[in-house]
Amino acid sequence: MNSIIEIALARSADVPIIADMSRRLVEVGLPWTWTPERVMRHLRHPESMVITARSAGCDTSTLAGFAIMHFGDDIAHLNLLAVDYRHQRLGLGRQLINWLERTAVAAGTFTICLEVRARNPVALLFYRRLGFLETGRVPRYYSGREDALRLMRDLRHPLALPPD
């Protein structure tokens, strides 16, 4: 596995890879909604941020993960986060979230919310370990098929962000 991880803003060339990763890693068993067109809209939207994590090896660079977040006036909404299977459980998801949280605070946004499949215990544990709290349940949120749990994290607490 490649070792060096670089987190940066996504590029147009990343869009089809991000869309494919969403279909393979997030939207399993659901209709594909994060198509290249939708990802591109977020990439171009001035209030959205699409970031990537690249694993750099000797002579190649691999997209290891990504996140998409939309910034509102008071709340940022994490739309999508995925880490390729080969790079999971190495802290990469945490690095992506940390990057987005710092960006939110710099923008004056101190609350992040998201939805996660109610039947995804791994994702729920991941977000809970990062300090996200459950705020509600949305029946049939995912294509009318699966419930979602709404989670929220308040970044105003002095210990909310890890040290630089």
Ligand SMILES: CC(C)(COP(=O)(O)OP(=O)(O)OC[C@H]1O[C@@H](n2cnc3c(N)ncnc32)[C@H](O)[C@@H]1OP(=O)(O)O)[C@@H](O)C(=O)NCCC(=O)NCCS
Given for the second form:
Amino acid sequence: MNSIIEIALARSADVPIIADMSRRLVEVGLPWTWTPERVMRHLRHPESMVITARSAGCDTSTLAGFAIMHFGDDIAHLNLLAVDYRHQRLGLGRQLINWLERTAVAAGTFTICLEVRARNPVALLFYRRLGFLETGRVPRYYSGREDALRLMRDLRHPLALPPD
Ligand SMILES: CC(C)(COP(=O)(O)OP(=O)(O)OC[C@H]1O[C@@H](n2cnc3c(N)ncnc32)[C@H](O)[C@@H]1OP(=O)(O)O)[C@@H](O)C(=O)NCCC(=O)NCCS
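For the form predicted together with the ligand instead of the form predicted alone, what are the coordinates?
Following is the full complex, with the preceding chain placed first.
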């Protein structure tokens, strides 16, 4: 897959697609918690941002990836991120994170934190590669069943922000 990717704010029509991708790509083997209703709440929340990535000129019902981030006063929390199988390992996850990091810095928020399934080695490699550091473990964070690792990134670090 080699196409121009456009990153933009999500629209209402994207909500069921994002929820379905969450079920298939993120919550595999766990109860489905990122339902359309929950994604919609984030889309409408004044302190949350839901973004999508699409191949330019592609069918509007197809997403290459998406991310959901909540912006607090001091800390931004990355709730969810996924890249469709066909687009993985092409730098799209990195582009989505970079987009959110630049937005966080513009908003004066310099710390990003997130939780990731302790048994998701690919996501752990990905976040570590992007400069996130492990700060702790949360037992049974996911539906009382599976541990999370908590990760953090300080955007004031000189190497933190990518070039525009
Ligand atoms: C984790 C995920 C978002 C990564 O997205 P991606 O677009 O494939 O990642 P990128 O291509 O931007 O990779 C950036 C770097 O991360 C690391 N990385 C990504 N995928 C990797 C893999 N499968 N194996 C090893 N390292 C990997 C690499 O260092 C890579 O850099 P490189 O390709 O120059 O070596 C994607 O695999 C995904 O959606 N997985 C399922 C959902 C999920 O786990 N989401 C995260 C938790 S919410």
